[in-house]
Structure formats: structure tokens, C-alpha cells
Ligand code: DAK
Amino acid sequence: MSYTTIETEVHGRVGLIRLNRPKALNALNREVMTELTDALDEYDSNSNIGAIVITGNEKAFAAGADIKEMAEASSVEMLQRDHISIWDRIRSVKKPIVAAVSGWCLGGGNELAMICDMVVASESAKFGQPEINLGVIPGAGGTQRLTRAVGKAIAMEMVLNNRTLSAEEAYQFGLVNRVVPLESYLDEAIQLAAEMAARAPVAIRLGKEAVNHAFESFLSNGIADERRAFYFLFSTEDQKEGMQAFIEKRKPDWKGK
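Present the coordinates for that one chain in the form predicted together with the ligand.
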């Protein structure tokens, strides 16, 4: 499929999506969001792809939702644009997604990074939820995911007082997995995704689901779901292969079955 506001590339078993509106600092307009979710769906249903990387450019991962597109919208118009179902589509992607973040990662851009499963940041990455400057609050899960990631104190400062985190701070507060030099952040993200893409596919899918449950449900529900998934994995060929390979001191040959 060909796109106008994103670019896609395949690196082995990793599907890369690059947001590509550099003049607007990759602001997430409706076209970007539609193309992004189409590309994610395509990778998610392609058995040759095991993990996905979303990136922007060195200056901006994404500076938020497109302010120019929503400035004049009424509440009902915003509701009718059905942003929520688009964000839900991203949330329902089964394969692991790594965000490779450099430069501005603001508002909806930070919400996009947080909906990914891991974040690799360049040293120049800057994270924030500046919606308060526009007289609104985060609208795509920002207040919820951010608070769970960085804790109440820092989330309050970011949401209520536009505190921006440097890459190093974002790492200290648990918002990102690692901070690496600018020259290598994308390669590191692709490498991390490639490592997951080489692992047992069914276990990767259920592991992602189970960790997400910790964010989205009470502890007891999450633990019950995790246990069900754990027992279920003992009906897969990959579990047999993985444990046998360990015993035989060889690399497992995953079948995704």
C-alpha cells in the first residue's frame, strides 16, 4: 500500500513506520492517524512481521495532534471525528510496538509513544503534555498512561503545568526503556524489535496482553488473566520446542503454533 504522510520499510521481521510530516513536526492530523493505523493493521496481519517500530525524525517524533485541524471544532464535531476508535485500533495491535523517539514528543505524540510497548529515546528527546497551554487536557489516554508510568507527582506537573522531561528524566521516571546517542536510536529500536520478533510468537502476544492488563484492570483480574494465558501456552508447540531446546542446549525453532 502506498501512503502520503507516513513511510514504511521492512527490516527482516521488523515493520518500520516513519511519520512523515516534517514541516509540521509530524503533527498527527487525521490523514496521519488513518495511514498509521492502516499500516499497523497490515503489519499485524502479516505473518512475516514479528514486531513493529514507529518513529519520526531527529527533530520530532510528533508534536501532538494537529492543532490547526481541531482549533475551530465543536465538542460534537470532535466526537464525530471518532478519534477514539482510531486510538483503540492502535491499542489492539497484537505484535510488540517499539517507539523510536527523538526530538519533540508532545501531547498526542507522547500518547502515541505511551501506547507503544517500549520506547527507545535519543538523547535529544523531549517529552511533554502541553495541552494545558491550549486550554484542554490530554484526550487519548495521556492522563491515565502517564500517571501509571511516571507516578502522580510528575504526571500532575506535566499535565497541569506543562513540565517537559528530558530523555534522561524520562528514563529515570520510567517513561522510556533506554536513552541512546542520536546516531543510533533508530538502529537500537529496530534491534530491540528484531529480538522480540525472533521469539515465540504466541507467548509474545499473550505476554503483551498480560502486561497491558496490569495497566487496564485491577490486580486480581490481571493475575487471573495472566494465569489463564500461562496455562494456555502449555498447549502450544512453541512451549514444547522452547523447553526441549533448553534441555538439548540448542536454539529453539519457533513455529508460532
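This structure is a prediction, so every number in the text was calculated from the model and none was measured. Throughout, rigid core stands for the largest set of C-alpha atoms superposing within 1.5 Å between the two forms. Numbering follows the first chain given and starts at 1. Compared with the form predicted on its own:
Superposition of the core reveals a Cα shift of less than 2 Å for Val202 between the two forms. A displacement of 2 angstroms or greater separates the C-alpha positions of Arg228 between the two forms, with the rigid core held in common.
Superposed on the core, the two forms barely differ at Lys23: its CA moves less than 2 Å between the two forms.
Moving on from the form predicted together with the ligand, kindly provide the form predicted on its own as a structure.
Shown below: the chain alone.
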């Protein structure tokens, strides 16, 4: 299958997916997410693939969602589009997914890394949830998975005050598995995936399900609440101002309504 916003490669029993919108810092628009989930489904159904790696480039894993795609939408339009539901397809992938992260990993990019099963970060990686700068909050699991990964205190600071974590901080707080030099982060991720791909496939699948069950018990309720709040914020003037200011590269003028 051919794609326009991602690239795919096979390394032995590892399927690699590379986000490929470098001019937009791999911003996650509808086309990217559709192609990404299609590629994941293809690898997941291929018996010759045992594990999957998702990566971007050295400058950015993914710097967030595509703001221009949603800036003018109303809350009803966001609810009707329900673009975030496509993320549920990633969660349903049975094979282990490793995120190989370098550079910016922000907003939807951080949510994408967190929905993967493991994260290998380069020393240059930066993790954050800057949606508050746009007058909204994370909407694809950011408030829920982040809190479970790093704890309430750090999650509050990241969600409410745009704290960005360095790669080493992300490792210390439990957001990533390991931090490696820039020149080897992708090779390290592929090697990690290859090791899992060489193990018993059924045991790998059930082990992933069991760990996710422990991690995500009651998560579905939180995800639903987060998604409703995210869509609701598109009825506020601050959301329109925040996203327009982002597009115009200026400081937003918040009105509190």
C-alpha cells in the first residue's frame, strides 16, 4: 500500500512506520492518522511482523495536532467529526508498538507516544502537552495516560502550565523506557522491537493485554470525560482566540469565555 504522509519499511520481523510531514513537524492531521492506523492494521494482520516501531525524524516525532484543521470548528462540529475516535484503532493493535522519539513530542505527539507500549527517546527529545496555550486541553488521552505515567503533580504542571520534560526527566518520571544518543535511538527502538518479535507471539499478545488491563482499568471512563471536555472547549471564545493566535504567531488575548 502506498501512502503520502507516512513511510513504511520492514526490518526483519519489525514493521517501521515513519511520520513524514517534516515541514509541519509531523503534525497529526486526519490524513496522517488515517494512514497511520491503516499501516498499523496492515502490520498487525501480517504474520511475518512481530512488533512495530513508530517514529518521526530527528527534529520532531510529532509536534501536535494540525491546528489549522480545527481552529474554526464549533464544539458540535468537533463532536460530529469525532476525529479522536480513530485513536481507538491504535489501542486495539495486538502486537507491541515501540515509539522511537527524537526532538519535539508535543500535544497529540505525546499522546501518540503514550498510546504505544514502550518509548525509546533520543537525548534531544522533549515531551509536553501545550494545549492550554490554545485554550483547550489534551483530547486524545493526554490527561489520563500522562497522569498514570508520571503522577498527578507532574501531569498537573504539564497540562495546566505547559511544563516540558527533557528526555532524562521523562525517563526519571517513567514516561519513557530508555534514553539513548541521537545517532542510535531508532536502531535501539528497532532492536527492542526485534527482541519482542522473536518471542512467542501468543504470549506477547496476552502479556500486552494483561499489562494494559492493569494500567487502563477505569481509563475508559476518564478518556470519555476528557474527550467530552475537549470537544466542549470548541464552544469557547478562548479556543478560537488561542488557535488563531497560534496560526498568526502572536500572544493570545484570553477573555475567560
